[in-house]
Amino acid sequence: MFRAKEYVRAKSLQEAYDLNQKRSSVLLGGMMWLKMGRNDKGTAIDLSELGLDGIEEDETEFRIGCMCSLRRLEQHEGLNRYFGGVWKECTRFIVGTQFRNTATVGGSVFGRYGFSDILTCLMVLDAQVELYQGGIIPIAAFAGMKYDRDILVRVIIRKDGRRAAYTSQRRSKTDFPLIACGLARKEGIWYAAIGARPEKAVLVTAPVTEEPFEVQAKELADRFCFRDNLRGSGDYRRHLAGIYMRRLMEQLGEEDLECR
């Protein structure tokens, strides 16, 4: 367990940002990974009073606050209705319900973990992140940025008509993913993201063609780099990625037929 010399419940984002500029400070999200460390911190900054734990929806977008729990994300009717249940599928194997009740969207996204199901899913939805100082930027660009002392305020997902699907493979039900695959289709374009390669997710796009899904899926999978770790080899991951991308293409193809 980490220890902090001072605990501050921030009254504004500006106060939280100013406190966070010290390297010894730390922002408190769900603390699911932070509590496993043993580093001493100067100031622990709590954002829980800033009203950033909800999900707002209007005609054009969803706005997910950084303190929103993964459980709330999993159960949100609007998100799952619009994106075909992709958030239930994305979150249901993340450790367990108690964990998801505590872990936050901000902690999951800002950490940019290689094993992150959340980051992978957000990639194919072309989500944006709102940073307190950095403004609004695409999540694919954010994932490649260096870590800094800015604050992730919320995640924005636009209602742009895309259809999305997600799947992963784990060695056991609640383990970290061996491979995490997300796919979306919009206006003749595939949006594919693969995480746990074991690197963090990246996004690639490709036109939808008349080739069989098996061929298109292999071409997409071959554009990613895969490496070995204790959970599996790079070659095995590449093989799985091709299979799962084909299955996701078939799933989205069936949904398109149902909508006609």
Second form
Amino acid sequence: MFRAKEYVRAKSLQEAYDLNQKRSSVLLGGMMWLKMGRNDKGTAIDLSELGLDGIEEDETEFRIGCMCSLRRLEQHEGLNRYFGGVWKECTRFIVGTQFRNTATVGGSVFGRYGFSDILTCLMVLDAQVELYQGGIIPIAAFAGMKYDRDILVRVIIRKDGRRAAYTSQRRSKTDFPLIACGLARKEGIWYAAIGARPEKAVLVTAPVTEEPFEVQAKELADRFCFRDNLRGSGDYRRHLAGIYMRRLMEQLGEEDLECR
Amino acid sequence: MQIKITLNGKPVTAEIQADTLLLDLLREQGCYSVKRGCETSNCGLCTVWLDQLPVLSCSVLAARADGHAIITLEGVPKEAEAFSDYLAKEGADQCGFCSPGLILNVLAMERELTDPDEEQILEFLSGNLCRCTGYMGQLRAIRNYLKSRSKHEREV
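For comparison with the form predicted alone, produce the structure of the form predicted in complex with the partner chain.
Up next: the whole complex, starting with the chain shown before.
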């Protein structure tokens, strides 16, 4: 159950940052995960009036505000056009339409959850996070950082020509993923990320070789660690990872041919 | 703290705690169509529209709704009745506990999607759980309802 003594709708990032330096404070994202735990907080800080709920696109990058909803990400034409529908694929099974209308990109990424489809997908792209104090850092480095009291302001995805594909397996359609796989290919390099191992996604890169996709996929999958939990065993996950990586390679391979 | 919302078209001023959930506020205001089914942001029974978008009121702070417009099933009686007739005809409302959330989300879907196919319908409504039925009655009702609406539009 979520409890808070005070609610503040921040007027500026500085105000939000100052309030957030108290250990009892909490920054609200969509509040979907936050309210699932036992949380007795002092001040709940709301960023919803700072104009950070949109997606900006220019020639070089996409800038996604931390309060942008997962639904917006799913439906954004520019993002899906550029990345071949990967954003729709990695969001559409997350609980339900109503959930995705309030769950936020900032909450999902800052939480660095093991089950995060969003983090897994961002990992294989040239993505960075913009922190209010910490500046702009690559997503993979951010995923490994300790939780601190900074504010994740935006997620930035560069348009570097990378094509990406995503897939996940779930016990039922709207459950947490049992395994989440993202793959991108650019200039002879595979960028692979697997989340819900059940640990959070990590990035692995490998050169594209002449070997059949099946062999390359297995080699990629073997470089990840997998563990058991209620949704599946580590061995099962490793087995699935090999299959899904091969399918994603096939998907990207075909797209490469189409481009030529 | 005090907040001002527009609830079903009428201005409402309410005294709330910092951590009051929108769901509890709405029930306090007499909107008993808003149900607490799971409290884990999963079942869709507490669905309301926040600035026209369907959201889970169990997962939104009432304080966050300050200055915004909320619609519950009580705010769309005509539209709700039109669709629930189709639900009843298919015998799809068994205990009826999940119906308000489903109806609001079907109406939101109607606004958002043009001529959705079955997969799109299932995907849009996958966050509305029903523990009595196998969803087939609802799906038949939704298809019939959408068909009648597009026929009506063509005639107009």
